[in-house]
Structure formats: structure tokens, C-alpha cells
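Only one chain comes next, encoded as C-alpha cells, the form predicted on its own.
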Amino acid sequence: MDPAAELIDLLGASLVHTHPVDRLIYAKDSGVASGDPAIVVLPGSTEEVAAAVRIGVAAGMPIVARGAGTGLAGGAVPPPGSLLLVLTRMNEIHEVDEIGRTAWVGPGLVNLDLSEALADRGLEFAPDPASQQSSTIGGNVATNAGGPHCLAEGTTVAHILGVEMVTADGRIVILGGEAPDEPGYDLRGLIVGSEGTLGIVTRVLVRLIQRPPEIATMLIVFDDIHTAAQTVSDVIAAGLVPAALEMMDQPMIESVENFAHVGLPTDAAAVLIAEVVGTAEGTAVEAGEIREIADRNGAREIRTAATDEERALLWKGRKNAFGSIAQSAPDYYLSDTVVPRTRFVEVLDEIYAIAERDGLRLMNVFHAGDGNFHPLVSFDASEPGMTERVIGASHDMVLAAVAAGGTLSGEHGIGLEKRDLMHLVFTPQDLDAQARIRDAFDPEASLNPGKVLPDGARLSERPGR
């Protein structure tokens, strides 16, 4: 039987799309790569996902899961002839345990919607990527998303206790659970960050945290980006772990202010948003220490949000940084790497030099506290050769980070974008071990093929083997 007809029988014609225009809508994520699914379906339950996977496998189709499409590394880009499972209808909050501070949620639930739904209970979900107003919990799990507050709270993997998922042969399994120390191998940890290559996640058991009783949010203004970076290093060296330490350079400040009008000084070389949380006494002490460090490093201005509204306005600017780019160019390419904090200034200078060498417009926004760079190049993809030039420069920026002891990605994942750079940070034996794990979960390579691991990752595939 034709797989499209089977899927229509399963889900109904309104939830199965084969028209070229419908397929085009889902053909890419927020990065530059594009794909070509043969069939797009929108299942509404775990059982429907499992049945759809079985239909796709029987038809020999590659199977890709997709959330809101906010990914930037091509992880959800569907290969030609694939079955694309769009999980945004699976957006329920199934169960909440206020005492245990956990919740079972659907993969299509928007990140911010979860925290807002739990606000009256004094609980929230800690990972807060810049895309949290639209990115889904399933997408956060797929890429091990971070966000400004991952400095103190950790990335998504620290907040996922278990997953329900559909395997490559259509079985439904649960990995992990509410117990604080599940016996056996940590298969839950394998799934987080696996970008849909090991299974299709259909429910997520998230860990919740209590909303802090007191928050102090500071805007620290510098006339030199190097002293801003040094301030970040000095804060961490002093033994302080703020909830967030975010940096923007001058071009990004200007872009954000023109877009969001949050009161940022557009003539500053850099600004830091530093946030500390806890008791009133504790936050006052920690904020005072950060202020002293910033003063010693020549901060031009230190402004503390006096109200919740002022604090929200500062974060509105930071969270809309990527969206603000539309003012300057129709397209952008955003890279994502991590470097040791001790090499932050050195790599920053090299990133600027690469952009200047290639005549590119560069803006920078950083999760500065954990050395997570987000160099962003705005450009016009309709200009011949420009996309290739931008990608080449961005790869050079990744190489600079890796050469300084950093790694390929802090939170955006590998996907297609950095798949062929994996050898820079992993040995052939490392890649082979990862490929064997993938084979154990998906022997036929049906799930999101061509992502994360480069061709030749298995030692047995190499010439002479």
C-alpha cells in the first residue's frame, strides 16, 4: 500500500501533506540548509508516532522528527524522499508533581509556555534558549539546548529525568525515570543531544526548579570589549557563579536597541547583563562583588534593574538579538562554539579578524560566563557566492575556537552544519564508538540519516579495513 495512503488512513487527510508547497514549508529549519521531504505528517499521540514510524520503515523512507524549526545547525532538515514527523501538536502538560518538582510534557510544548503555566505554583523550567518563545521541549532535548541561565543551572541534560520515545522499529520505550539514581546505563543521557538519530521522543519527564525569591539584574557598560571579557573571567575567578553573564558587542547593541528600544547605550563597545538570584541578602552581596570587579575593570556605567518591568526589558533586548538582525540584512548565519574562558579574549580577536578579512558584517552575542560564542554574520543570500563566503568564514571561526581548546557546539547541536568537522574534536576511535551506539539503536539508519556523524565514522567503512 502507498505510505501516504496508509498515513491518511491513520491520521486523516488534513494531517498528511504531500503537496510541494506544503512540503516546502517544512523543508528547512532556521539555518541555511534545505531539504525535500516526500510526506509531512502531524501526529497527535505516541501511538500515532509509532504507527507512522512503522509505515515509514516498511516503505524504506528516512524518518525525521521536527519541532518548531528554530534549530540553526540543520538537524531537522529532511533528506529527499523522507517522512517528516512534525510534533508540534503534541504540546500537552500531562502531569505535574509539585512536591517532586517534575512534569511529564509533550515534545511539542513551547519552552516558555511550560514556565508560564507553572508560574502560579512557583516553579519553572530552567533551560531558556533565546528562542524559548517558540522552540519546543523536544527540540531542546534534541540539541541539549542551553540559554543565558545555563551558567548556573546547566544545559537541558541536567533537567531531563526521563523520556518516552519510539524506537526505529516502532516500539514505545521509557528511558530514565523519577528515581534519583536509576540503575544501569544512563540511556536517558544518550538521548539528550542525539538530534533524533536514536529515537523519536514523544514525552519528556522534566525537572523543575523553584522560582528564586530575589533577583538582581545588572547592565554593565564598557568602552572596551576586552575589559568586558576580562570582567567575565574575573567574576568566575572570584568564585562567583551568577545565574547569567551575557555579553553583546557594539554592532549587536545597536541592532537590538533599534529593534527593541530597551535603553541600551549604542555607543558602548560592549555590555554585560549579569544576573544573580537567591535570598535578598545573598543576592545583594554577590551583586556587590560583581559591581566591584566591574568598577576595577573600568566599567563606564553599572545599572541595576529597579523593577520586574525593567528586568524584563533588559531580557527582552537580549532574547530578541537574533530577530533584530532582519533590520540590517535578509539573512544571517549564526555559529556556536565554546572556548575556555582563559582564551576568550584571544579567540574573540581572531573572530573579528576573520570577518574583517572577508569583508563581512559581524555581530557578537555571547553566553560569556561559560565561554559560549555566538558570532553572527548578516548577509544577503541573493548575492552570488555570498552564502559560501559566509559559511567558509564561520567555519574558520569554529576552527579558531577548536584550536584554542574549545569545541564545536555549546547548544545548537551538530546536525548538517558541523557534521564534517567532528574529526576536529574526536579521534577515529571516538567516532567509531558513537557510530556503534547509533547502530545499536537504529541498525538500518532510518532515523535522521546523514546528521551528526560524518561519512566514514565507522572504522569498518575506511579504506583498507
Contents of the next structure:
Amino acid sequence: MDPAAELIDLLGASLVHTHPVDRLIYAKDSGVASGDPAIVVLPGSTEEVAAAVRIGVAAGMPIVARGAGTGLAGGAVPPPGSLLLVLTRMNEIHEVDEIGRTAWVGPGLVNLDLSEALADRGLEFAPDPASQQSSTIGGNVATNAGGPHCLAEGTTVAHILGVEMVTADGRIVILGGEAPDEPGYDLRGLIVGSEGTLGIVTRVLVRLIQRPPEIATMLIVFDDIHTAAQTVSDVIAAGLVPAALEMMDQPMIESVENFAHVGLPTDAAAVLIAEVVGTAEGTAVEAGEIREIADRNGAREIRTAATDEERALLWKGRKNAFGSIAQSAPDYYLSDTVVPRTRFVEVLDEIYAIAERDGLRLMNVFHAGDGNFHPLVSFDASEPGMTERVIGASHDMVLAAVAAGGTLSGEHGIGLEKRDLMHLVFTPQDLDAQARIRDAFDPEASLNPGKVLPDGARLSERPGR
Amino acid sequence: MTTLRTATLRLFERLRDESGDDEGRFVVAPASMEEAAGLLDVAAAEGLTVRFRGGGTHSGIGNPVTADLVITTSRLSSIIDWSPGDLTAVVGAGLTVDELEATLAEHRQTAVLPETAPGATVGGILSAGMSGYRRLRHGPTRDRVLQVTMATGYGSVVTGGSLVVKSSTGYGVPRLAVGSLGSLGMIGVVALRLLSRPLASATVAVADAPAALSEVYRPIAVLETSEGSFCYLAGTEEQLAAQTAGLAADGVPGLAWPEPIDHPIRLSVRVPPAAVPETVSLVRELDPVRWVAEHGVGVVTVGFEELEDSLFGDLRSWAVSRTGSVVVLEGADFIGDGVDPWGKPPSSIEIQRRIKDSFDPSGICNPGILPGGL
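Could you drop in the structure for the form predicted together with its partner chain? We only have the form predicted on its own so far.
Next comes the full complex, and the chain you just saw is listed first.
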């Protein structure tokens, strides 16, 4: 029996797609690469995922899982001939434990829907990637997603206590759980950020945190991007841990303001969005200290959001940064690198120099407090040679970050995009060890093959050497 | 040891730690990761089993291990790189927690490692996967481990993770290393994310620990112990004043942690946080010498002079029925005629076994120490 027929038996014809148009819809994520799945299915339960995996494996098909497809590194791009599992139907909140502050949810649940559903219980899910209106928890797990509020709370891995997962041989295992420190290796920790290559996550146990009683959000305006960056370094070095510390440069401010009309000063060289949360007393003190540091660095203006509406407006500006680009150019390339926070200013200068050298239109929005860069080049891909130039420049920006002791990705993942750059930050022995981990989970390399690790990462097939 | 070739013996002699070992085993102290990997390479080729040792404070965890050789981290014990502005530090695994924290305090920073583990090394804490009481607010130790360099059971030096505070770059080798109890190789160098020490802190005695947990906004820890219940707060003076206003009693300044539990039998009961109050009731009935329950976290550490295996079995069954576990941290041999320190292996045991086999193909690194005899 051919796998498509088996899958139709399993799920019904309406949830199994083989038509070229349907396959095209799911051929790529939000990055540049594209693939071509042979079969696209939309399972609705763990058992259906497990059965679909068994059918795919028996047919020798590569198996790729996908959520909303907001990833930028090509992690969800299905190779030719693959079976693509779209998990967006598995979007339930199964159970919430208010005392333990945890919830079991489906991988297809949209990030923002989770926090909104929990708001009236005074709880929230801390990771808040800019894509949170559409990205799914499963996708957040796959990429170890970040977001502005990971500065104080840590990235997704700190908020995933357990997963239920279908293994490469179609079995169901639970890793981690409500009780802390499950005996044995922390496989849960390996799954987060593994980009769908170790198993297919079918339920996620998320950690929830108390919503803060008080939030103070400030917009700090600078006439010089260096003093803005210095302010960030000084805040971190002073030991303050704001909930978020975000930065946008002038071209990005202008783009966002033209799009979202939130009242940003378009002539400013840079703005910081600093947010402190906690008790009223705590936030007042912390906000005061940040203001003082900003003043000392010559901030032109400091606005504090007086109402929830004003606060929402400030964040609307930040979270629409990427969406705003469409007005100025048909295409953009967004990169993601991290540097030690003390090297931030120096790498920033290098990134601008690279864009200027190549005559590219660069705008920047950063998770500055984490040292996480998101240089964004807007361009027109129909211009001959332009895409190559942009990718070349972005590559040089990654090199600059790595030379400063940084790494390839802070929150987008490696996927296809940076797989062949892994040797920049890891030795052949390091990559071999990572390949051993992958092989332990998926000996036949069925799950999302070709992602994360470069070809030949496993130094020898012979165990031991 | 007679199987060693002369050249190998010379290498071992050069690295030999003269301080020796209570059980008379050969003790070597490599001074670099390359030496550690070289030793493991030789040990693998010769079929010599190896134990790793830091401060020896957590050596009672896991199934008993017989080993031909002990490799200590005593010569890998320096602060290699500390960047206060980045709030990161790179240290040798053999550095003691006390020494690290004392140094970090110079810049009002902390690695948030366990508060009461005298003599414990950073590598030992990581290897045993132990977290301190501040976990309620700051998360487990493993969430602050940015990078790990280990000498693997197949004799390779491997670094995983990145020396930045946020990364989604490759597989989480550090997450695998934390809690692996030396079963994959030796953790030699680690990079940690640091936090600032709070300007002010207080310990407040409370009558009802679960109530304190729900009423106070993000306390550092809420502990219920054999000596009473305490809520731990940290922040600025103003913050503390506001937080203690919600509690009945005034606090005393500083964080007064319970004395370490160091009785012959030591258990770690791990349950969902919501099940802590019930666990406390059960533990009290067993008449322990001392115990500390971490509300909101789900860990209850209990010390006994002696414990019947049937009572232990009841406690374990109950924890398992709540999706938790009871891990014997010390003294599994003294509970009745001896008990399994871990209990039933997790459902992922096959994957766990393949990982063990892949990182330690000759089966020489702390063989059998993990659940399921891995």
C-alpha cells in the first residue's frame, strides 16, 4: 500500500494533501529556502502523529514537523519526497495547574493565545517572540525561541518542564514532567532547540509565571547610537535586570513609525524600550536607576508609558518592526547573532560598516540587553545579483559576531540557513558529539534530515573513535 | 593495573595525585582537558573503569560503582575568565562553589549555586545536577550553564554551548552534561551565567508556607523545614518593605538558609509543586531527623539516621503515583538490606542507553551509576 493511501485511511482524505498547489503552500517557512514535500498531513492527536511517523518511516520518507512556519532559518523546510506533519490542529490547552503554575498544551497552540487564555488567572508564558501572534509553542520549542522578555526570564528552554514526544520509530515517550529533576539524562533539555530532528513533540508542559503587579515601560531617545548602546551595557553591568531592554536604530524607527504610527521620534539616532516589572516599589527604584544611567549617557528624552494603552502602543511599534519593512522594499533578510554584551558597540559598528561597504539598506532592531543582534537588510530580489550580495553581507555580519566571541543564533536556530557555518563556532570533535546525540535519538536519520548539522558531522560511523 | 603499558604508566605517574584514595585506587589529576582526554583514551583501550571526583560531597548518589581508576578535577580549579560586565564566568570544574562565590561577591555577583554544600566543586554540582534553594526565583542550575567542555569516554575533548547568555546554536550538550553523573566523561570547564547579588535580602518566618507562596510576588524561596517555615526575599530595601508588609512577621536581614542535611540516609523526594504539602505530611510520619521542603519547586530533602525499607517503599510508591520520584542521595545501602537509589527507569531508557553507548562506547565512565544501570 502506498503511504498516501495509508495516511488517508488514518486521517481521512481532507487532512492528507498531495496536490502540487497544497504542497507548494507548505514548501517553505518564513526564510529564503524552499523544499517540496511529497505528502502533507494534518494529524489531530499524538496517536495519529505516531501512526503517521510509522507510515512515513516504513516508506523511507524523511519526516518533517511544522507549526505556523514563522521560522526564519529554514528549519521547517521539507526536503523533496518528505512527509510533512502540520501540527496546527493540535492547539488545545489540555490542563492548567494553577498551584504548580504549569500547563500541558498542544504543540500547535499559538504562543499569544496561551498567555491570553491564562491572563485572568494571573499567569503568563514568559517567552514572547515577535512572531507570538502566529508562532506556535511547538515551533518555540523547536527553535528555543526568545523574545524581548527573555532577558530576565530566560529563553524557551527555561519554560519547558516536559514534553510528550513521538520518537523516530513511532513510539510515544514523555521526557521531564511536573516533578523536577527526573532521574536520568535531561532529554527534555536536549529536545528544546533541536529543530524537530530528535523527535516530534506532541504535548508540551509549560512553566507559567506570575503576572507582575506593576509594569513600567520607558521609551528612551538618543541622538547617538553609541550612547544608546552604552546605556544598555551600563544597565547590565550595574546588575539591573529589566524585564526587557530593546533597541531600534533610526532607519528602523522610521520604518516602524510610518507603518504603525505609535509616535516614535523619526529623527532620533536610536531608541531604547526598557521595561521593568515587579512590585510598585521595586519598579519605581529600578526605573529610576535606568533613567539615571540614560541621563548620564546623554539621553534626549525619556517617556514613561502612563497607561496600559500607551504601553501597548510602544510594544506595537517594536513587534511590528519586521512587518513594517514591506512598505519600503519587496524583500528583506533578517539575521540573528549574539555577542557577549560588552562587545555590543564594537560589533554594531562593524555591522554598519559592512552594509555601507556593500551599499545595502540596513536597519537594526536588537534584543540589546542579551547582546542579540537582528540586522535586517531590505532589498529587491528581482535586481540581478542582489540576493547573493545581501546573503554575502549577512554572512560577514555573522563572522564579525563570531570574531567577537559571539555565536551563530540567539533564537532563530540553525536550520538550513547556518548549518554550513557551524564549523565557525564548533570544532570537528564538537560537531561529532552533537551528531552522536542526534544519532542516539534517530539512528536512521528520518527526522528533519539536513538541518542543524553540516554533512559529515559524524566523524566516523564506527562507535568509539 | 598490570595491563598498562610502560609508556602509559609513565603518563599516569606524571599525573598521579599523591593524596591518594580511601579505597586505594589509583588517582590521577590531569591539568588540562587534553590530558584528561588522553587518560580516558588509554583507559578505554585498556578496559579500565573510571570514577570522577570533585569535592566528593555528592559521591553517594546513584548505583555503586567499582572503578580501577579515579580522575579528579583538583588541578582544573581556576577561574579562567570572568567578565563582570557580561555577567558570565568560565571556571575549572574543580573550583569549589565557596571559592567561586567568594570571588564573585567582589563585584556583587553570584552563580546561584547551592547555598549549603561545603567543599562541593562546580563540576560536582553540575554533574550531580543539583540546584540551590533560590531555584524558585532563579530556576535550576542547568538553566545558567552556558557552555561545557568535557573529556568524553571515547577520549575526545568536546565543547558544547556558547559563551553568550542566549543561544539557539546546535544541540544542548551542556544540558546533557548537567546531571549525567560522570557517565559520559569528565566535565572539565564550564561557563556560567551570573546574576547580581541583591542590595537587600530578608528571611521571614511564616506560619503557612503555601500561603506565603501564593501571596508574595516572586519570593526567592519558600521553605518549610523541621525547624519552621520561612519566606526568603531579595531586592531593594523598598521592595522588601513592601513584600514583608504582606506577611505577618518582620524579617531578619540576610538569607538564613537551613543547615545542610548530612545524615547517613539522605533522600530527595521530587513531586509536582502542588503535591508538596501532602509530601510534607507523609515525610513527617516517617520520623526523619531533619527535612527541608521547597514550596513551588517540588523538592523535599530528608535526612534519616535509619529508615525501614517498607516505609521507604511506601514513600517512593506515593511519589511515583504523583509522577515524581524518590532519589537516594546518600545511604541507599542502609535502607533495609539496600534499595535501588533511583527507582524505575524513565520511559526514555532506550534513548538514554544509546546516548550512554555513544559517549562512552567502552563503558568505562562511572559504569552503572545511572537509572537502569547505565
